[in-house]
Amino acid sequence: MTNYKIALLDGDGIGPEIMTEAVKIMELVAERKDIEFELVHAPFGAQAYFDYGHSFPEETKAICDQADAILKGPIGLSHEESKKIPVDMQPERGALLPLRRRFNTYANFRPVFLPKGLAHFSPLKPEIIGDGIDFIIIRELVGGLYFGKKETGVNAAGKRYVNESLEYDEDQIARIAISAFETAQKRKKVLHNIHKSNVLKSSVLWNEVVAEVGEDYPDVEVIHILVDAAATYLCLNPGQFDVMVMENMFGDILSDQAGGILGSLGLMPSACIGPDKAYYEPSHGSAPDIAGQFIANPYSMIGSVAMMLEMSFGMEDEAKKVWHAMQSVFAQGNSTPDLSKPGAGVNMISTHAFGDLVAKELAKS
């Protein structure tokens, strides 16, 4: 029997609640496929700091090192609670960025998918959504402004200052470009390259390297678009996009905007791929304001499981069945209170009930 070891980083807020539903699906997949998932929970995030004195404890690092893949829940607490944690140990700086750096997870894949039947979730007009929204954002994840040199202090004039640098080299750009071109080849063979070369020298180099890599993919059409224009077009005509590639900060911002056009980041799972290991996570935050109420939809966490099945374990057919099961639950008129308001004409169910229905649909396939 094939055995896969998976590190489960439950995270904060609603993280443990939606992780429970993800585990439910993984256990069903293991039973259906006659494989074994060895699931090992490990502390990670704000609560890990309070419990262990570090937001990415050494024991968690060891568990992740030994895992075949990592499934991560959302991290972070309220603003007031976060102030109780030293700045450099707050979850994003003390846990998330070190996780990415440790496993060099340079390629972030965020599918933006909303079929026509679920258009009611989106704030966009039906005529803009058309037959549905279906594109993928590929974001460089371990370079740029987030990972550049950082300096704070007081200058000679007695003024507080900050200096953060945006750094990329051609190899970093080339490898994410390759990921994007290879993805575009499997889809519609159109790649939108998002940049800001009219202002940033980093984007000038970015575009040069993308063009060089593109010579090896003559069947892929490359469309260059400024990041601010891309933000506009995501709202006005999202159907023009199929694969988008961009640097780290642009990807952070535009993928959140993409979640907005779907109606919620709760509908956007993601994969963070490195040369030897990957981690999978919802794109949304930990929603501490609704933690414990079991009203959060586990779609993004279960979707992250589907991406893990396909991208880490080669189980593409099973991944498609998980996606279909989740879409079926929505199509039957079910939703959770975090995604739909009272009076929306849907059957409001809990986090657990949604997971149960997904498992029921998956068992039928």
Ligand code: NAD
Second form
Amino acid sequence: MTNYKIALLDGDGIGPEIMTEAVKIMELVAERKDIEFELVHAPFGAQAYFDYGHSFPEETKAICDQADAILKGPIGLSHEESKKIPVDMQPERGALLPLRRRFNTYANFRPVFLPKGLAHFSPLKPEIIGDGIDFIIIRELVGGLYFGKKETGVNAAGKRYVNESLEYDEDQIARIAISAFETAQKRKKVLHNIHKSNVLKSSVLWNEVVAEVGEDYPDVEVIHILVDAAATYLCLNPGQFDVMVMENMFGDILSDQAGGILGSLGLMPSACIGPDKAYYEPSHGSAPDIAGQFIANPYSMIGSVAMMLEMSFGMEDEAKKVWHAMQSVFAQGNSTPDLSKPGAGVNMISTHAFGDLVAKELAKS
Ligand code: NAD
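Since the one above is the form predicted alone, can you give the form predicted in complex with ligand NAD too?
Starting with the chain above, the whole complex follows.
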């Protein structure tokens, strides 16, 4: 029997709540496909810091090293609670960036999808949404400001200062550009390159390398857009986008905006792909404002499972069935509270109920 070992990093806040639903779906998939998922939970994030003194404990590193894929829940604390952890141990700096660095997961795929039938979840007007929203953000994930040199101190004038550098070399840009062109070739053959070359020299090099890589993909049309303009177009005309590629911080910000135009970050799964290992996580954070209430939307976590099935295990058909099951649950009039206000026609459901209904739909397919 085929066996896949999967490290489960439940995370903080709503992480364990939505992970429970993802596990429900993985267990069903294993049963349906007659395979075994060996699921190994490991501490990661703020709770790991409180329990083990490190937000990315050695034991967790070893479990991730041995896993065929990693499924990660969101991590982090509220602004106030974060102060209980030393700055360098806080979940992003102490765990998330080291995870990305360890497995060199440079390509972050963030699908942004809302079919026409679910357009009512979006805050955008129906005439803007048209036939629905369907594009993918490809974000460089291990370079740029988040991984550059950092220095803080007191300068000669006695003032506190900070210096963080944004670094990319041409190979780092080329490999993410290749991921983007290959994705565009499989879709509508249009690639939006997001940059800020009117101000940032890093974007000048970025654009040069994207153009060079593009010579190998003559069938893909490249459209260059400044990141600030792209933010506006995401609200005014998201239908123009199909594949968007951008550096790390631009991708962090624009993909949260993309979650906003769908109606909730709870609709944003993602895949983080490296040369030898991939991990999968919702694009959003640990949502401390709703943690413990079991009202979080697990779509992002179950969608991350679907991406894992397809991208790590080649189970494209089963992945499609998982997506379809989730869409069907919404199409039947169900909604988690992030997407709708209680009222006529909305059957408000909990995190668990969503997972159960998805499992029921999947079992039918
Ligand atoms: P957030 O993404 O956690 O939440 C923003 C808003 O979206 C909140 O109102 C939240 O309730 C809602 N939301 C997010 N996911 C949802 C879901 N699945 N269902 C329903 N509603 C959902 O952002 P934040 O509040 O700014 O950050 C909270 C913590 O998460 C911080 O510590 C931050 O550093 C961390 N964070 C972690 C990651 C990660 O693990 N990759 C990413 C972003 C933020």
